[in-house]
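One chain comes next, on its own, written as structure tokens: the form predicted on its own.
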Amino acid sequence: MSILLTFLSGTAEGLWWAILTIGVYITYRLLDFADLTVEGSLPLGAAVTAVMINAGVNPILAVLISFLAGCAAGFSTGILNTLCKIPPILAGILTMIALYSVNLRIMSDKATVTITSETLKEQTMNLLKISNVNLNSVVIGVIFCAVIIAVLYLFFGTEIGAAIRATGQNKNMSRALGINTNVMTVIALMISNGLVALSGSLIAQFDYGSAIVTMGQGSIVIGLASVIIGEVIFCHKDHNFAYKLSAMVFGAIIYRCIIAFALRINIFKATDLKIMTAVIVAFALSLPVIKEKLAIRKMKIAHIKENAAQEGKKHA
């Protein structure tokens, strides 16, 4: 009974981690940008949500409102790069940078900001008639997550989200073919964060039941983690984008139950999890090369046996 718990705590969790999770895709294999404002518009969703929930705002105008403060700091990042020649990872970087300011500002000066209003989480819970809370989170981040991967589905299969997609190809093709990359670029990025933001209010509002000032760090390891977790295990060439998406959501899941039941085990403790988490990232990372090296053993192992048949005849 407790594993079936541990496992549905950690389900509940990964699925809320899983949107920050589509977002770090979008950028890390989609446009082939390593954002890191991601440790910066994930605690920004949160701190807004927080805010405007105990200011009496309607937690679902709350989440709608973190997502456009989370494109504005993807707006942010993408501009800083494409206009001002930045590369890629110090752009992240600035940007991150000062939305710890701004989160700080919004928070006023807060680290924490605790949310004393009802969320969504409450008003879920009373509308689904659902008491146990972990279920009512699998339930209504199902329902997220999948709202979240048809709208990117229709999405990136439109004349924009195709141009997005081959920027991240070959930005110089697609300037011969009229692409304005530095528009995708900067679409993308607003995109990406924010579902980032919209992965940090819905996790304030479910997990944490507050909104923490340095709850970004080490989101992007996290995300990266997940991605390369459901690429490994569920994705391969042929799969259409849909496929992919749910991919993410799935490594997410896996890797939130992994850290739930590594803590579990008496060896570990909580100030651990960093260090779980190096390990499970190196693994995730190492991952593809262990797959390729047992692909090849497979070939080789096939091709002996081959040979041997092949002599047995021979002799026969």
Given for the second form:
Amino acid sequence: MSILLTFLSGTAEGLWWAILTIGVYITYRLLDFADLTVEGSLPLGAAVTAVMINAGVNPILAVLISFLAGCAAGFSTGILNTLCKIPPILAGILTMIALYSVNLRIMSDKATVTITSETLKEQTMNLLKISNVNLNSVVIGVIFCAVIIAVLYLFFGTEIGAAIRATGQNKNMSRALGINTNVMTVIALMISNGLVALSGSLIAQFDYGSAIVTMGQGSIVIGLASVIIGEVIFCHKDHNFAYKLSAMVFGAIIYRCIIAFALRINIFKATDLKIMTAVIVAFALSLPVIKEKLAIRKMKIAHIKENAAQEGKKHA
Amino acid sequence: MLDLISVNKSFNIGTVNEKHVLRNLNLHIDDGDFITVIGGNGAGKSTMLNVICGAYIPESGKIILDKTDITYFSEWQRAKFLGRVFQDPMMGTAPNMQIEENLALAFRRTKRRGLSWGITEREKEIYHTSLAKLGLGLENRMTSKVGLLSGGQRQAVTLLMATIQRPRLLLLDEHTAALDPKTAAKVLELTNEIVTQNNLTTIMITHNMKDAINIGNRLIMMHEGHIIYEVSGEEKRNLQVSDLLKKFEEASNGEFANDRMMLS
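Alright, leaving the form predicted on its own aside, put up the form predicted together with its partner chain.
And the full complex, kicking off with our chain again.
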């Protein structure tokens, strides 16, 4: 029973982080842009949400506004990269570091802002009459993820969406085909960071119950881990886009479940979370190399055996 | 239709590696011209195309297309008028997108992109017929990723992409140089077909002197950033490779002796 409960809470958490994962997927895979802005836009979404809900704003409206705030963060990174020609990683770091100050401003210099008014969590629990917190989170999380996947699937099928995908793969070709690659890069970064902030908003409401200025630390690694887990387990090259985005959601859930189960083992403390994440990502990233090495080893052994067999024939 | 007026382009200005590539380059192109460009390495052939397509902005000089001064137009703005095929087969396509998706991107070269569908059923029929004309069987593989195609097939697709919306000017930058001789000949044949059928104005850089003589109505030879020899019409048709080599040496005072091997 307790295993089932761990699984349920892992799934609930995973669904909020899945939205961040989808955001990371857009920049990292579609745009080929390792975007560290994420670490700042996640707490940005949470901060905006906490402060607004405490000020009496409707939680749903707060979610939408945090999405827009994330878009602004992505816009900043996009401008630094495209107009100022600052390399992707550095452009992201600059926005991220700036956002730390911005977030503290929004939270009136407090490291944590607890949400005191009614959040989307309480509202939905009252509405759906689900008494289990995690079950309620799962239901709402699935709805959010499904809507986001549907919208993105449609968007990336449009002319602008196709132009963004083309920009990520071949900028030279894109420009030769009349695509303004700068604009496409900025749009993709805005959508991505908007989703990350939205994820932060939902994490603050459903999971933490507060906004914490440091909650973004390591979030890019969590996002990448989930992307890679999703790809390794579920994706093949020819799958369609909606399927790939769904794989990202499952990647995030699996990642959260791994962490949740690892934390149940007594030798790990909650503070070991970051090193566990690093190990999982390092392992997942080196999987292709490990696979190749193993394949070569197998061929080598077969080769040696074959040679030995031929030698044996000669002697006989 | 296109005029380059005393165009200058240098690289690494102010360093010891400063290189003045295009020197007061003047070129006039008429509607329907098919120009082949030859010249040694570093003569400025590719730089000339890059200045025309907007990848480089010249330090001085003007680029006039159909009476519009496009000298300071950005690359994507000029794409409205230009079709381009690159030397590297990897450069002209998006490898992880399907053949039809690549064509759909090219189909929108001249249009403003919005939120309508990136590809429609009606277009797919156009792509099917156009691909069939290439004679490579690609019309049956429209949903294959372009990354799976060979270099020659990719160049053929890129050529189709460059011309699926009629360009005012087609720029071919040694687009057969990276292919094996047989494939190169096939792609060149396709090029000739497409250009003549649609009466496209074209500039083609080549390292193959025979091709330069046999194809097109004008031939220009570049050296040290400007045009040193130009021939067209009847005179061009009667040209021999040996004549070209002689011209090379005359124009460059024997400097070309070293390049000669490479060019023949």
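This one's a predicted model, so the numbers in the text were calculated from it and none came from an experiment. Numbering follows the first chain given and starts at 1.
The rigid-part assignment of Ala150 differs from that of Lys305 in the two-part motion between these two forms, each C-alpha going to the superposition fitting it better.
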